[in-house]
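The chain below stands alone and is given in structure tokens; this is the form predicted on its own.
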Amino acid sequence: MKTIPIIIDTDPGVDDFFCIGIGCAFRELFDLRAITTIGGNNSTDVTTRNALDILKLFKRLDVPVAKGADSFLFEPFGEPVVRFHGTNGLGDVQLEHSQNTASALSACDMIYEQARQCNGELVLVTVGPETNLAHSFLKYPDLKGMIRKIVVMGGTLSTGNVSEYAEANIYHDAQAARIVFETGIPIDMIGLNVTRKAPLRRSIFDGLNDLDERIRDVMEKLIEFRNEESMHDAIAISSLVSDKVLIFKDAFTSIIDDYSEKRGMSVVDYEKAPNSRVAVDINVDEYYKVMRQMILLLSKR
């Protein structure tokens, strides 16, 4: 089976974990060509880490990771988002750090280099703010036809995590967001309307043997710190891993990015001709088949 060449671009980040856990996993499906960072649950120098150093937990050194932007598009960084990431950006877990560094491509060429090896075939899966993408889509206006689809964690049908309207990925930087929703590439949108119904319980080690003691105890206590609440970055990678997991509707969505009360909002409307789909609802326990299959694999390597 041909694999999916995908770049995760992210700000590592408890949930952050456990997405580029799957992208590590599962090597007959993905062909992961790189980690983009970000700030936004901390500094980019954190997130990127946090990003090399989950890479060499999980026996991927092949991997390399490009810096992505230090501020938002048009405003710096918050404080780093220390309730629900810890001061270090992964629940205060402490990982082995890895000799690798940083790429001397930036986030923005490293995306737009790999889209050009790819032919087309790219997938992005973003489970940050937009600001890398953003940034690489302004650069190089002809990336758009290099892209097969963008999956995004980010947005809601439902009430945000932030505002009543708004969830933080999009919310945080807004421009951004929009600038990719108007690019025409396909996006998946899966946003907290279906990520909260699925919480990730250490339950979910249960009837699993022979597993990497390390990552198993790194898992448990990150699952420990956000009280087994979801973890929404590995719900949007694992719709590709499945097509079982997420059912999707055909959508035009559009982003508000004004200083409004509704800033962040991700506007859905089902009649006009759609550039997105929206994730709806989702099937929980196929997508902890997913996540038991991750665990199994990451153990085999």
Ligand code: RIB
The other form holds:
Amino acid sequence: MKTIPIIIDTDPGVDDFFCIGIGCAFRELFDLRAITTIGGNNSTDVTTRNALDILKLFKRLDVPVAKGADSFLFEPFGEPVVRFHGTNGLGDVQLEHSQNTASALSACDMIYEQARQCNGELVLVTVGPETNLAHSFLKYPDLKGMIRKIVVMGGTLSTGNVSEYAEANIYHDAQAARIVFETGIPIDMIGLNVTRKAPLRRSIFDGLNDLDERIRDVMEKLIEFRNEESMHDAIAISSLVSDKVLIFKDAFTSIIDDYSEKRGMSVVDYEKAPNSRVAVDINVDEYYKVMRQMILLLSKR
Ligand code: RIB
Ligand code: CA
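Take the protein just shown as the form predicted on its own and give its structure as the form predicted together with the named molecule.
After this comes the whole thing, all chains and molecules, with the earlier chain placed first.
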């Protein structure tokens, strides 16, 4: 089977950890070309360090990490989101440090360079604010023609988590998200309306044997830190592992990027010619199956 070349653009991040886990584990499915980092949950220095250390834990030192922007397109980052990600961005769980350092390429340039090498096949999985992608599309106008699909954890068809209307990844850099949604590249939008339906509980380990105890320990601590709530970012990427995880509906999605109370809202219109597929429901058992496969695969190496 041909592998899917992917880049994960991420702000690790407790739930980002599990998303990267899936990207690392399914080696026969994914050709993980790079991790590109952005801040928001914490500084980009911290999220980049976290990405490097996560790759060490998952024994994927072969995957380059490219550091992204140090601010949103038009605003500085806010304070670290300690409540959801701890002071170190990873639920205050300490990982062993990697000796690897970030690539000489910026995230923006790494995305373009990998897209060039992948001949139109590259899939971007974006699970943080979309600042790096926006920078790439602004700097390289021909990039639009080189990306097969963008998988977005962001938006919501129900209520938001930073305001009644908006989900965090879109809200924090709504101008960037708007640029991405207006590229015309097919987008899968996986929002809070589906991710909230699939909490990740400690019972995910039930019946799994011969696990890598260090990985298990970190995962259990992160699940505990989040009080067994949803790991949003993992759900987005799991839709690439199994097309039974999410049910999508074609839609035209636009992003409100002004500073009104609706800033960051993902507005979905099912009547207009679609620019996206929006997730409308989730097969929770299928998602758990993917997560359990991930844990077993990561334990094998
Ligand atoms: O709204 C959920 C998103 O915001 C996730 O990507 C999570 O990591 C947080 O940053
Ligand atoms: Ca994230």
